[in-house]
Structures are given as structure tokens and as C-alpha cells.
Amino acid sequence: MLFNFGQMSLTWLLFLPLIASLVIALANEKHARKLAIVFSIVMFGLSLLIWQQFHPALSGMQFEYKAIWFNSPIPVQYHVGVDGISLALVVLTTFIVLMAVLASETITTRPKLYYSFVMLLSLSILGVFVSLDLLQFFVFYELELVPMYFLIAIWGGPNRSYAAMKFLLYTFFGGVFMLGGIIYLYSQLIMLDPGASFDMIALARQCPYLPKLIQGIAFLGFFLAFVIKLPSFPLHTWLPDAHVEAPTPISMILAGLLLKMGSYGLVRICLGFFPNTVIDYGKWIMLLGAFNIVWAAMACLVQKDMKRIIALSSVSHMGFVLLGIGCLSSLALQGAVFQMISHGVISALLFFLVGTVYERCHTRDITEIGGGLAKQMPVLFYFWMFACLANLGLPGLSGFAAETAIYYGSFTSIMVSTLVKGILGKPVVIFATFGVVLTAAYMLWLLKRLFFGPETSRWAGHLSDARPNEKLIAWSLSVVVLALGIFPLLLTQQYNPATESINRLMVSRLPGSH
């Protein structure tokens, strides 16, 4: 073990971006980018050291630290810790933030404010993944609204004000649903136990024993908040607009990390607190996931804007998470967590590559670009081809490992085999597999329309290939996609004990399990 940070290591990591935000805000404009890169590298390095010291075989949370602020009128505390699931998302966060900061070299307007907001956004995302107090979780969950709104509204495209406001309204009302669920849940617990708190570890033990109606109402508030952030049909319409108008690095963070806040909430809170409700409504969650996979993939086939295609593709791929959660299968749940990490890296790579084409052609409209770009930018073409194949689930890449686990786990799950009959059983899983075919169709068609065919005279001799910084970012993201595809155990061995623990709790509550 290189160096033992102890129980304060997560606190150091969590507040490092806050320190970075303040330092950058006080620094000279010309030093803002350098400072952001340095702090991002330190954050990523610290997360890797925590990863190296993590022991997946140990039960419970690790690197846990708790400090009680006050107990009256309500208990308020600072409480952080990670298991394998949350730690994987912490490392993903620091990695994607580093890549996004490196990709921000084109941001020349008010760089101090820009990088300060990026660091503040990193604080919010990390806070969600390490929080073990429900009130603290909510505060960090909502904190991201402020920096993300301004990052879109100030540095976004022509319709940035509309997209930023739409993002704000959707996610704000998602937070309202969550706050309602928190208040309702606490009000019910306090009547049963005067010593009730917002400690998420304690809540995971107490909530499954609440009356069924109380669980259902509280579950609904959390579920709506998380599927808005995921996002899921029909609450997804903020995402394409936000992506289209957001600058490229912010799209990388939005797709790679913010959507994972919703999926993480589904696993940590909806599954962890309300297993009985998930069992009762799992078939409908599966159906919603399958519909998202297929419907969003079909929508991609009629889009002309590159960013809108990748944005709707994210809706489709996050449908796999819903499918994996709803079927109550250990393998599918492992696949759902793997999908969070895999999609985070692949989507960041795709949005970065969209940005490289937009920077050269100054348009995202595929019909305007006209194709034939491969001749002038062969290196970028190879990265594009790799990313498209990863997104469609080519064997040997991370997308294939995630989707295979989800499909197989769903098809063989106990709930699908014994509890769910008729059209909501295995036919739902079979229907979801059409998403693979559709994904291959729109990704390969996108690749063809951009890079193949005769060279458009408009771009002849005017387009440059990948610069060194672009190669560094593309290579870094691509290597992770390849490594996780060839050796998925690198990731799964860290979080499998945590997913197994959640699944055992779920299975123990299935009818006939006793």
C-alpha cells in the first residue's frame, strides 16, 4: 500500500474542487486553464490512490467519516463513504472532468469564470457519489443546477438561454419531487422512532419495514427525480436541447457524469431503501427501460444534428440501466453498473469527437457537411470509427460487456421466469434487443454520412487532422473503453460484492423465497 490516507481521504477529494474553484476565481485569467488542469490531475490521482487502497471483499462502506453538526430541530450531519459502486463513479468523475478540462482549450471567453464553474460542478457530482446522509445527498444533487445552468447559458450555442432554462426547470422540479420524498419519509419514520435520522445506511435498514403504502409514496418521489436526471421517456426532452447548445466539454460532463447521478440514485436509494416497491413494480420499470432503448434508437435514425443523435443515443443506452434494475437479477444489476461507467466514457468520447468536427466545419448538420471527411482527417476518422463501434456494442469493447450482462441477466432472472408472465416477461427483454440492431444502424449510418463518399468541394484542403491535445484526449478515453472491454474484471471485481449484497436483499423478499 503506497500511502494510507485514512478516513479523511474522501473529504480531501470532495473539497479539492471547491478549493480549485476559489483559487481559479482569484487567479489571473491567463493562468486559469493551467490551474484547472493541475487541480484535475491531482483529483484524478487522489481518486486512483483511494481506488488502490479500497478492499472490495470487506462489507459495508469504506473511507467512512461522520461529523454531527446538530440534532435539533432535525439531525444534520456530514457523512461520507464509498462502496465499490460509488467508488467506480468517483474515479469516472475525476477522469471525465480531467478530459473535459483538457478539451476546453477552445474556451477563451471569461476562462476564470468557466473553469471555476467546472470545478464547482465537479464538487456537486462527487458529493452525490460519496454522500451517506440523505439531506447532504440532496444538497449536492441540487447544487449542480447553478454551475450547469451558467455553463450552458454563457458559453452555449445560439439557443443557449432556452436550453439552459429548460434544463433548469426539468431538473429543479425533479429536485422538488425528491425533497417531497425526503420530507414524507422522515415524517413517517419520526413517528415510529423519535431517534430517526437521515443516515442512508440506517435508512436502508429501516425503510423496507415501513408499511407498503408509505414505501410506495416515498419511492415515487425519488423515482421521478432520478428518471428526470437519467433521463427517461417522457421526461427526457431537456437533454437533446441541453446537449445541442452546451459547449463540447460540458456535453462530455453532462452525458458522462450528470446522467449517472440519476442512475446511481436509482440503485442506491430506490433499490436500497424500497426493495419491496421495486419488486412490485419491477416489470413496469423493465418495460420503461425496454421502451427507452428502442424508441430513442429509432429517434436517432431521423436526426440531422450530430449532437442530437448522440444525445438521444444516451437516452437509449440509459434505458439499459432501467432494464437491469427492474429485472432483479444479480448479473443484470452488475451489467447496469458497468453500463454507467462504460457509457460515461463512450459518450464523453463521442461528444468530444463531435466537437472536433464542429470546430472545423462550424456546423453539426450532417447534410451540410456532406461526407468525405476521412481523406482530410484520417486520425480523427479512426477515433470516430472506434467510438461508433464501441457505442453499438462491438465485442471486445466495454459497451458489449455491459449490454451482454444486462440482456442475459434479464432473460434468466428469477422474476422474469417466475413472477412476470405474458407480454411483460421475456418478450420485453426480446423487444429490447432490437435496440442493438437500431444502434448499429444509426451509428454506422452516421459514420458513413460523415466520412465516406466523395469529398465535398467546400472542405477540400481546408480541414486539419487531430492536434496533439485532441489525440491525447481521444487516446485516453479509447484506451479505457478497450481495457474495460477486454478485461471487465478490472472494474467488476471492485463493485460486485456491493451489487451482490443489494441483489440478495431483493431476492430474499421475492414471494416464495422463504
Second form
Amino acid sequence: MLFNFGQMSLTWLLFLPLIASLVIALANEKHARKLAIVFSIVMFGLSLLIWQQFHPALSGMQFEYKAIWFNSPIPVQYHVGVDGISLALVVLTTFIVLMAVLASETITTRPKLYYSFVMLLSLSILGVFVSLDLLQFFVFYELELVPMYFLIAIWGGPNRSYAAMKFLLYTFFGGVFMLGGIIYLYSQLIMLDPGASFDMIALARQCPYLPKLIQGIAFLGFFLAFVIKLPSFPLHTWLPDAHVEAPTPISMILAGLLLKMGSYGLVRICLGFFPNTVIDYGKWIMLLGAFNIVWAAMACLVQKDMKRIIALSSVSHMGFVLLGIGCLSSLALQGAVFQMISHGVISALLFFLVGTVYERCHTRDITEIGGGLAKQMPVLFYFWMFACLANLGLPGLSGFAAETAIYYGSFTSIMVSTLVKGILGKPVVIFATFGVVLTAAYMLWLLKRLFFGPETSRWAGHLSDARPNEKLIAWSLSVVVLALGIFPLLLTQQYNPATESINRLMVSRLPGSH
Amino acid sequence: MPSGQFFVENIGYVVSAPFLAGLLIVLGLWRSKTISMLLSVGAVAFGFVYSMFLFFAITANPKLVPWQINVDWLATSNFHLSMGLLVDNLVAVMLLVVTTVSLLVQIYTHGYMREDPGYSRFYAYLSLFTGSMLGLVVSTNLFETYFFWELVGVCSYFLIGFWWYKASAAEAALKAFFVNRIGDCGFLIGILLLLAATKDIWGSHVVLGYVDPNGFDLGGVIQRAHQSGALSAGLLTLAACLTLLGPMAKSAQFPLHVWLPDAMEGPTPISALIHAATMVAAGVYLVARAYPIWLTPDGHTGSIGLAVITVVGAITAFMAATIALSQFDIKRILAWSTVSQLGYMFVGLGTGAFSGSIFHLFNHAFFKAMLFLCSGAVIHGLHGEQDIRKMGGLKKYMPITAYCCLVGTLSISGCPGLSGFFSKDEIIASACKYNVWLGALMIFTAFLTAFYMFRLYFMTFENEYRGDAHPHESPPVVWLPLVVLAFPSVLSGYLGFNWQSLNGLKFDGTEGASLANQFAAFVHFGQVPHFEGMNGLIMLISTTAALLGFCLAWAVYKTGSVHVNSDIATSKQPLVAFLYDFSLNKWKFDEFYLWLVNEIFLPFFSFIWQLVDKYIIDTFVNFTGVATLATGSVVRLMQNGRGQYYALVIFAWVAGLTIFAYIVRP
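Based on the form predicted on its own presented above, generate the structure block for the form predicted in complex with its partner chain.
Let us now look at the entire complex, which starts with that chain.
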């Protein structure tokens, strides 16, 4: 039973990082890195195996496993399973964790503790993506705070304690809102159905039948939690600080995976549980998304710190997810999920590359670097160029596929014609397309200020090009970006049935569709 | 010998060969210069031979086309975006242009870039560009065009910034991409508007497709959408104008032309291939390909969309010609002339001379590529000198280059019998018919064209050498492509000319009989080709204008008997000085745009970001933190920064709220 692949594979995958963190904690400091790499490779391999065994055409959850712990006073159970959306994120997680572990080469202080925390962090991220029980989801969602706080506070930059605290406060604030939402929802359901549970599949079925106002209140709790994590204006100011202080591999995980917990929650819970609320307020989500895209892109143009630019660009790109989920279009929803994966890989690559420059120049200040880096770091220059182009949505790279689906989907959606009686709908999406111009401007301007131009005397002879390890990481991430950009169907066909069924559920609740 | 069908159906290999070559070079073959070059040149040579066969197959059997194949690129159960391959007459012509110029430029590159450490990298970019450009040409729908449109744009970015260590090149590359992105943003919005209005009509057909056997192509669907009321004429005009921003940026039309002259910072082979012959013509190609967007909803000319194209083209043609008069950098003069000629093509499209415009694109590609390659040979021969004031008398040292340049100059000036004459005449005639003032402006521009081109020629090749380098003729690998290109520069015009029309030529301002010509019969919009009769009077006037331009240039720059140039340059008269300054400084567009970015947008962004993110939000966050702590009476713990206290208090707050919400439940 323990080795039944169909049932136990997710559990194995989920608890591998826990085992890893224990093993690493008990092992010798010298072996910590090797062990972490081996475990990450095994996790990545296992997730690929699940990906390969997954049947996209089947509806509902797969690799499901459920174990009831106790039912009284509240039902508590262990329940895992994946559909296409969560599976894509699971594979992304194991991939990015592997990359981050590889990129941790330069972490030399207390490696045992460091790698244990990284493994603990991946446990919590995987837990969020595979959980099918709301309490379990919440536990994993909050568990992430502990390793993340310490990873920033111990291995971070000069201002790390401030950043770690800001991160903790913001996220905790959100988490409490979610807990409020969970308790509120349960308390409402239990009155209607004494057998109510925290099972997410059951909740997705029951919640749409609650009174609208109750749905709205519960929605708000979850929504606040997730947009803080996403993050979205005006709750985004923790992100640049956390990123700037976090060590490079942790920034990769933070941008690549932690933000996806927020966007995943939005799709799975906010859309999946409360379709009526999305119908009523989806237009404002769109507006928020469009505003995020442009606002953060604009902010990127006036930053002086290269890591802050990349961090704020995450806010801009996660705005696409908001735009995509609010508009009741299966194409845009497909794009939103694609954007999660795509941004996960691209931002990890960008943060990794920022790290390579920071490591060599010991400054993140763009004017201090002063340009001309390409002279001594040609290989890194090409990867930088690639990553910047991917981030600005160049066709053939993954960001473009996501943006296309979101723009095309949202502009032709049902919702766009209802925003303020249809007057504001299209202008909102058009406003969002200005992001195309702004993103190109700040990415290429950054690239120019770092790499182009004559070499400055300050760096002459002091810099070195990419090491083999760095090339390996950059190549791996780049190949994924390119493959997804050329054949987006590789990914979308895996999860499209899942996004379509969520969208169908929402559309079926539209007034007049019965 | 494979059948014509075979050539049509295997077009995909022509597009993928350069991509494959580029990929292989990037993946490691760059270590060997020779292999990189052979791969890159081989891929495009294959494309060239193939395009020739394809072209003859189609002329032999017109029933083979249109042919297309599509695959899903993004799909949901009710929406499909496709990528595909399309072959029709227009595609066949464009394939010929792109592969011919690309092949010759790639051969030339071997000589021009031999010493450059980035030799292999250059070939990788060239291959990538050629592949993207071919992809753009064979696109079956607007979305796919957009896809490759941006790819050719990024190749242009790579190649302008090829010498990244030059600060000016870095600026120019950024500028080119940025300006093109502004155009692309308009293009995207245009596509979205069209798609939103027509989304229910496409059904299972290729969405936004150009060609469909059952009439579900752009033209047909726009018509249907108009009939069903989903697409009003006003909305179509709006979509047309926004979509036009894309072609305007790519083809360097006013007011998005500013990037092209700066793009001359890239190596000269690139200026010839990308910034003269192929990529910049993509804008014209797109307008031609998706022509129904700019027509009236029921598919007629006389729409606002076409009028906008005409006005944009006319302003551009005139403006660029006036700027070219006063420039001294040999490549920039050619760049401005490119901008001006692209303006002519836009005027042609706007006034209904569809075939004439494509014809001009076709001819211009050859002679302009040749002119640029000549300038490259000159620059190479003078060890990097680009200022025509430091040239002169070069005919003695590099006769082959000089004669090729003369052919190109004659052709672009509209010398009767050379290719530029035929196509430019079609456009001018069409402009005159559209509006007599427009025609006059176009003719005046033709006068300016002849003047500044011969100014360039005389200052470079005639009289005495004024520089201090040691000029020499280039090696054969450099001059051979010039000589090869000289042939189409002279002869390609006869494709669009019917000898019979000379018989009925009248000089009283009326048109002669409409007689078929091969080019217009091959490439045309709509079911049947439309032929214009030749108007002898207009032809006479425009030729005279060009002749006047030539004579003035001769007097000023060859014999030196007239000194208007120095008189103007040193004039104290305010108006003349102002006009000269205006032309020399390119109508001050760069200053204006820089002012806009540096003095308006960036300060505004900076101000509003500081205000909102830094002051309002973060102050609020800090205040909330303090307030929360105060109510929890743990202010003193703040200095310790102990997270659990903050967290506990927040938790208590929200728990309280939850209970409250539970008690007052609705």
C-alpha cells in the first residue's frame, strides 16, 4: 500500500523534503550541499514521473489519497491530490527548488541549517499545492513563514532583520485573514449541513449555494490573504524589501514559488469556491490587475537598485494573473495559470542572474556599476539578454504565450462588456497593454545600464564570467522558457481541462445562463 | 524534377533552415568561424534556390496557390490561435526579395566582418533574422505576423547593439526597440479590437487569417461583422489607425521614424539587409497583407484608414527628404532616403496603388541594399570614415563601387529606364489622381531625392579626395554582391512595364490605355488585377523634377559653380538659418522625445511612486503597526522587533472580527 504509485506518490513527494531536512540536519556540514542536491533531484524526478502518469483528459483530482484523522469536534483529515493546475505548479516547485539548491554554491555559513530550511520550505510549498483539505492547506500555507523568516534573517543582506520582519508581518496578517475566512465559512456551512467538512472538493460543491453575502465575506478573507502573497497593490511593499535582502537562491524561491501560492489560492479557492462573488466583483479584480501591471512597471522605471527592479517587475507580472482570473474567460484563465509557471521560471532566472552580478560587483546600485560589464562577462551578458527579453514578453519565450492568452482572453471575455456597463471594460485591458511598452523600457534600459557601453576602469580585470555551475542553472532555466514559449500546448494541454471546468462553473452561475 | 506542388508544400523547410543554422551556431558551432559562416550562408542559399523554384512553379501553374497549413498554438475548447504557412503570389515575391538580399548580404558579411571578433555571433544573428523575416512573410494570420514581427524587431535590436561597447550603439538599440514597442502596443490593441468585434464569426476557420477559400478571411469576416452590427465603420477605423502604429514604427514613418537613422550604428551589412531592404519593408508588407483592415467595412477604398496611411506616408516622404539634404554621414543620408522611400510606399498603399507600392518595395530592396553595401565598401576602404566631407574622388580608387553606387543613385532618383523610375512613377501618378497637391508634394520630394542622392554621389566619388586615409577597392567577396545587385537595380523595373503602353502615351494630362503588366498581374489585391494607364504628363513632370535635382547637385557639388549650400549653411537671415537648423537637427524630434521622457514621464513616475508607495502606503503600514501595538500595550517591545508580539496582536484583532461577523451574521 505504501508503494502504490497511484495513491502514495504525492505523499512520498510531499514528505521527501521533510525527510531531507531531517537527514541534512543530522548529517555533517560538509555533506549538506550534496545531500540537498541529491534529494532535490529525486524530488524533481518523482514529480516528472507523476507528470508523465497524469491523464489530462480525466476530470477531477488524480493521485488522490485521503486519511481521516478524527471527526470531532471538527473534522480533521489528510487529503492530497492534484489536477492539471496544481500538478504544473508541483513540477515547477521541484524544478525551482533544484535550481535554487544548485545556486546556493556561495552559501558557506551554516550550510546544514540553511539546506534544512530550504527543504522545509519546499515541504510547505508542495503542501499548499497538493492539499485538498482546507485546514491542511492553511497549515502548509503558514508553515512557509518559519523557514522563510529565518532564511532572510540569517543569510540575508545588511538590512535583513527589517525585511524579514516586514515579510513576516504582512504575510501573517494575510494568513490570519484566511484563517478568519476558513472559520467563518465552516461555521456557516455547519448550520446548513451537520456533516460539513474542510474537504476542498466538497467545499467547492457546497459554497456556491451559500447566501451571496456570506460567500462575499468569506471570499474577502481569502482574497486578502492571497493578494498580499501575490502581491498586489496596495499590499505589495513587503516584496521589494524582502527580495533585496534575501540571498539569491531564496529570492529565486520567493519570486518563483511563494508568490504562486497566492495566485494558486486565488484560482483554487476564490474562483473555485465563490463563483458568484467573482461574477459580481471580477471586474474590479481585472481593474486591480491592470493597475498592478502598469503601476509596478512604472515604478520599475525609477528604481536605482537592480534587484528592486526585478522584484517590482514580479508585481507587474503577477498583475497579469489578476487580470486573467477576473474576466470569466477560459482563455484568459489558461493564460493566468501559464503566467504562474512562466513567471516562476523567468523570475527565478532573473534573480539568479542578478545574484551573479551582485556577487561579482558587490553592489546592486545601477549607477555604481556603470555599464560595460559585457566585456568581461559575455556569457552572463547573453543570459541576461535572454532573461530580459523573456521578461518583456518576447514571442517565442514563455512570457509571451501567457500575455497573449490573457490579453486576447480578457479582451474578448464576457466580463469586459459589463465593467461599468461596458464603458470601462475595454479601456481597462487597453490600459494594461501599456505594460508592454513600459516593461520593454525598464528591462532593456536596465540591461543597457549594466552591460552595454565602454568598460569602466573600476571593473577592468576584476570580474569573471560564468562558472560551469552557473551555466548549468542558466541553461536549464532558459531551455524551459524557450520550450514553453515555442510550444505552449505542451503545458496548456495538461491543465486546460481543469481551467475550463473552473471557468464553466463560473459561467454557469451567470444570471440568465440557466 | 519535383512538381510545383512539392515546392509549395515544403515551404516550411525554407523558414526553419535559418533558424536551425542559428541555433546550431549558438549551441557551440560558433567556435569555428568557417562552419558558422557556411551554415548560415548555406541555409539562406537553400532558401534562395528554393524561392526561385517556387516562384517559377507558381508562374507556371497559378492554380497551386493560395495554399496554407495551420496548427494550433494556443487553444481552448472554443478558441484557437494558429501558426501556419501560407503561400500565394505576394508571399512568393517577398520570399524572393528576402532570400536574394539576405544571401548577398551574408556573402558580403564574410568580407566585411572578417576581422571582427564577433564574426560567428554576427552570423548567428543574421540567421535568426532571416528565419524570422521568412516566418513573417509566410504567416497565415495577424497573430502569427505579430509573433514574427517582434522577432525581427529583436534581431534588429541585437544587431544595432552588436558593438555593445559603443555608447551610441547601446542608445540606438534601446531606442529602436522601444519605439517599435510603442508601435507594437498599438498593433496589439488593433488586433484586440478586431478580434473582439469578430470573435463569433471565425468559427473553426483560422482566427484573423488572411486567406480562406470560403471567404472567412479578414476581408470577409470584417464585412460579415459589419453586416451583423458588431463592427461599425468607426470602430474599424479606430482599429485600423491603431494597427497602423505597428507598420509606422517598423517602417519608420512619421512620427515614429526616429529610430531608423540611429540604427545606422549597427554594422553596415545590417543596415543594408534589415534597415533598408527587408525588415523596414515589413510595415508595407503588413498593410498590403491585411489590406481589408484599412478599407471601408464593405471592402472599398476611400476609407479614412487609407487616408491616414496616405497622410502619414506623404509627411514622412517629404520630411525625410528635407532632412537628408543637410546630413553628412553617408549611412544616415541613405537611412533618411530609406525613410523617404518607405513614405512613398505608404502613399502608394493609401492612394490605392497597391501593386505599385509592392513593386516599389521590390525594386527599392535591391537598389537600396546595393547602395548600403556600397557605403559599406567605402567605409571599409577608408578605415571607418563615414563623413562625406572627408571623402571625394573615390571613383579613382574604387571604380566598381563607384559605378554600382551611380546605378543605385540613378535608380532611386527615378532616371527613366531604371527600376526606381517605373515604380515611383506608378505611385506619383496614383498620388496625383488622389489629390493634385499630394501629387505636387510627391514630385517635389522626387526633386529633393535626386538632389540629395547626387549630392551624396558627387561628394563621395567625384572631384578630389579630401581625407587622409589610403582608399582602396574592396576584395571581390565585398564587391561581387554589389555587382550582382546592380542587375536587378536596373532591370527589375521591366517586370512592371508593358512596352505597348509607350504607343498610346499622351502628354495632355490624360491616361493612356490600361495595359496589363506582369508584376501587377501577379501581385494584386482582390480577385482581378487592376491596371493603370500611363500618364505621360505626370511622367514628364516628375522626370524633369528629378533632372532639376540632378543639375542642381551637379552645379553645387561637382563643378562648384553655385554656392547655395554654403550660403544656406552660413546664412544670417533668421528664416533660412532656422530652416537649415531644423533640417540639420532632424526636425528636432529627438530633442522633443527626450524632453518628454526625461522631463515629463520619468519625473512624474518618480514623484507619484514616491508619494504613493513610499509615503502613503508605507506610512500607513507603519502607523497600523504602531496603532496595533499601542492597543496591545506592548509598545516597548517594538524596539526588540519581536515578530510574535506583532503577530499575536494581529491575530487577536482578526479573531475578534471573525467572531463579530459570526454574531451579526446576516
